[in-house]
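The chain that follows stands alone, in the form predicted alone, written as structure tokens.
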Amino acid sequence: MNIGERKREALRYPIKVVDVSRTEIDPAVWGKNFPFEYDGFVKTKIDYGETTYGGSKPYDKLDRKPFLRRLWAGNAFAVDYKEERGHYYSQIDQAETKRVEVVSQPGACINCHAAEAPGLIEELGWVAFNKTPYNDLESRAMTGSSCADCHDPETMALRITRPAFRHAMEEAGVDLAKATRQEMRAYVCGQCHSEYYFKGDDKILTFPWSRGRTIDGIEEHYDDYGFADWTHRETGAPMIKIQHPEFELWGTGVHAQSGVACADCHMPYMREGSVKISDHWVRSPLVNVERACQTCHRLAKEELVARVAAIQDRTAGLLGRAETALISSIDAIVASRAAGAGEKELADALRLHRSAQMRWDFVASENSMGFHSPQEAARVLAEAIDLARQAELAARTTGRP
């Protein structure tokens, strides 16, 4: 009798009590016909605590690290920088932050934080939505990450929805159309889990991936524009903020080259029943083990979770040591600066300053700890450790025979 329930359970789903629109938004509709991953969807609301190096309490990390302080000296992150909540939390989290009071943000912002994107784009046109300021956009942005984010409402497929990743894509000859299922589901998660930067007068969201997607081709690309994000308020530096790189990491790693996606991952395969889906409640693997990891790893949580630690501590020892090299990178151009040195003297500190400090910011604001890519996290600390000791080096030495 229960396979029988389990047969006709399977054949029933899913079952479409509502034909959802085009412009639907709305993840209680879409759950009206997918209940199972609606149900996942809703659990992004619960704050599941913290791991060592993530989680979803809402910490201040300025708090607990003041130098971060300096190091983004005169950008709204010196004001206000919390570990991020779930994917129901995206345009609330935005919306709370005092980044957007500090500095007029561009509606540009909005792109990744609220499902009414798409549909402001279409309304406004792609320029135009950039360039509005966002606390003028901010009142009709009411919806966080969305069913309509990831999926076509008429087949469920995977569909990418955000302009910025598919102008990307297609700069790098990339053909979505073309796109394999299995690589829908990272590309889905690319769309907002990327460096981007705001170009030209009208703001444009733009992914920086001209020269490829590792830390030295987005440099490259951003040195070619000339582009700076803000100007450290203690070194005069030309600075960038890189923002959660997790796509561009990730691509590096062995998970990748494997073809394990994102939602492999952080959605794994689920049964409610004799219904097979991908769990909604996206989180990450290291509270969901079971499903997440061992589903490819026949190995004990035990040591799977061992095994994530020792990439995380290690990585973490070396964002440490970039830190304090950072940190005395800017205090010996400081005091360059007040001993006499002008910019002419400075520019091979300050070009190093602003070197380092990138690859610093890519792994530091990449949510993985280094694990998405741990190879690549290390060689990249490792540069950002040699070039804020050579910035420090070339400040000292500024002006002395």
Given for the second form:
Number of protein chains: 2
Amino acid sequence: MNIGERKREALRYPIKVVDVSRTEIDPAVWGKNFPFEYDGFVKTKIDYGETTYGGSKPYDKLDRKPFLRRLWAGNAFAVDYKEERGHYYSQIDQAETKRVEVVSQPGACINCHAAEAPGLIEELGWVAFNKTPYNDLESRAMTGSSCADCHDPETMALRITRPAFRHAMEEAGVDLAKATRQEMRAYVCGQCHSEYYFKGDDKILTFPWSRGRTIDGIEEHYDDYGFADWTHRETGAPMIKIQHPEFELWGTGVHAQSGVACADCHMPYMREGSVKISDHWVRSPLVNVERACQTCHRLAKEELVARVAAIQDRTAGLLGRAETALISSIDAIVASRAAGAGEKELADALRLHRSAQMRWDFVASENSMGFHSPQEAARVLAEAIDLARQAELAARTTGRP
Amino acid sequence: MNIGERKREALRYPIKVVDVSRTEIDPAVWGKNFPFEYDGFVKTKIDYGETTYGGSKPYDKLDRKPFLRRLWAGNAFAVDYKEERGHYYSQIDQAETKRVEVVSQPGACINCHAAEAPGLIEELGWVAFNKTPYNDLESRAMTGSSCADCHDPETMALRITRPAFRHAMEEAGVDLAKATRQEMRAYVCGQCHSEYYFKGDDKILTFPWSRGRTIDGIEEHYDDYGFADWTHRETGAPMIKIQHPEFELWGTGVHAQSGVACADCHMPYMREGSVKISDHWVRSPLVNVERACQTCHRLAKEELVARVAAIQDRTAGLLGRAETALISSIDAIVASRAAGAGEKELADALRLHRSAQMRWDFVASENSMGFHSPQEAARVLAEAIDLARQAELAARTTGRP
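Having seen the form predicted alone, please provide the structure of the form predicted together with another copy of the chain.
Let's see the whole complex now, leading with the same chain.
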């Protein structure tokens, strides 16, 4: 193919082969018009193996760190918690996890795990969609992540399709209609890669961002609301289970400050023939350093990987310290209860256990091992450690002079 | 002046007005040949005020944080500790501090505080120079920082003039003769801006780097050697007083990884007329953002200052947490002693107090409020907090079931 032919090919892309309807959620249909993006999306099925702290292999995290069962005692995550796979598996992994067997889950889960969510919300209404038991809706939510989650089928513009994100951003004063394309390249991801909870008896999917998106703000939000995800089976503390706050942690880091969006590293631009596309094989930048990092950072691949490793190893070390401190705090509270201490004597220790563990979980459940904001992750873990040790102190000195 | 005249001026610089002898330490003499650099050096006399966490104003740090007197109880720093001024004051401030009144200081102090040090070392020999009492040598050490500290008078090449740095780097396998100019732009600073101790009865100035230059390595070095700077007056723990480990902390950060030396930010290149020189008004980059930061970072000044503030504020917050934890650990040890605990019962608590406080001091006494390596500073403070709380736990549970 000569340059002229390549240019004509580029101008012909995307190919308008079919009309994609407003309600179409099958990626294969969208893929007829956008074959290069679709080829990438399909690759999210591939197991590309493990990176040091992540990757696509769904290994059992509870087997690797058995003490997690104690940290989450009484929560469904103590029963089943695996490293997540690619977008292809969004619904499959949700349907297969044992968590849905041991705890009754609301339909709200479907928000992020199935492409049918917007259609179901339109049909049932926001409240009914959230509160209907997950099992009652499961048969109607069979498609995982799809093109429609992020794109308008007419213009391919990025769009917000999930109400919880819209509600939270509106509450924060962000006019999504005015968002730039670059902002949208993070916002569409933030629709799901965020901490959330099910609010009230109607189990309304809600993002705890009324006081800001740091863990301190998130804690204030939950405290304002008097919320607990579950009661810790060993200590009796009212706990918060934090889940994948990638959008929140990224927002405090230097990449966000520099205007670098999720898609820049996880879906970097690439060429297919003469066509420039975003790589829809969403994955760890560590297996795609050339496009994900070296576009901006003109350094040797080995040097870049070493920098990531230094950041992640520091975070992992602090994570381990926080886990040790949390287990000690649980032991101390259990011992104090065994020695006769009640709710009144243990009030401080339980409050501290809650505060400490939600900070640890903010980093532990975030999928970058601190890379999205290295110093902030270390700060949060430092506070987790401090609060866990204070919980231990409070429990060990209960009723003592 | 037209371009031709400017180019001729540039070519005529530096001006060879006088011969500077091998032993010349008076900056004014060097300044005849290097008037632009000398003009900058003289400005280190200027009080340019305070930055948020530093600057040139010699305020009393003990008055601002009175609890430092407890953290350093029994050490000379509990008597007098001021924010440091510019290089012009190196010897003046050393001569005037009350620390030299309350504790007998060895001549080793002169190493960094007076330009006469290399001459005195040559005359007296390394051992005698170090162990001679400071007061006996003070009258022969009247010049503070000088050109000769870092430069060869013949070639103006950077050079190492202080044996302690040479010894430590040689021990680490670094061949200083092969150092690049860019490496030397950090090494000459590292001669003094490093943690040190006085080894043995001869008080030999030594850098504790045999196990590496992180605080973990430094602790191992001191533990290997069974060293303590002083005994804590309240707890009785054998303590280490860390002092200005700028070279060590910088070495773990992204600026060092990117080959950015101390001089790049603290002595950035500038123009005087048509001549390009290094700004010898060594100072905080925060008062020189245009040259210090914007040469590499093409971002608005306000944005750069905000990034520094975010990093330093996070560090300051953790520093405060560490201080609270350390004071609590001291209180617990004191209470435990009052209740009858002895050295054996308190052994763990005292070891932990030592470990915790040297980590806190590594960041507290380092002159960048964490900026030189943000995540590493947070990591070190996280460990300080953990160890201080463990010291408190050990003390509070001594002799208890």
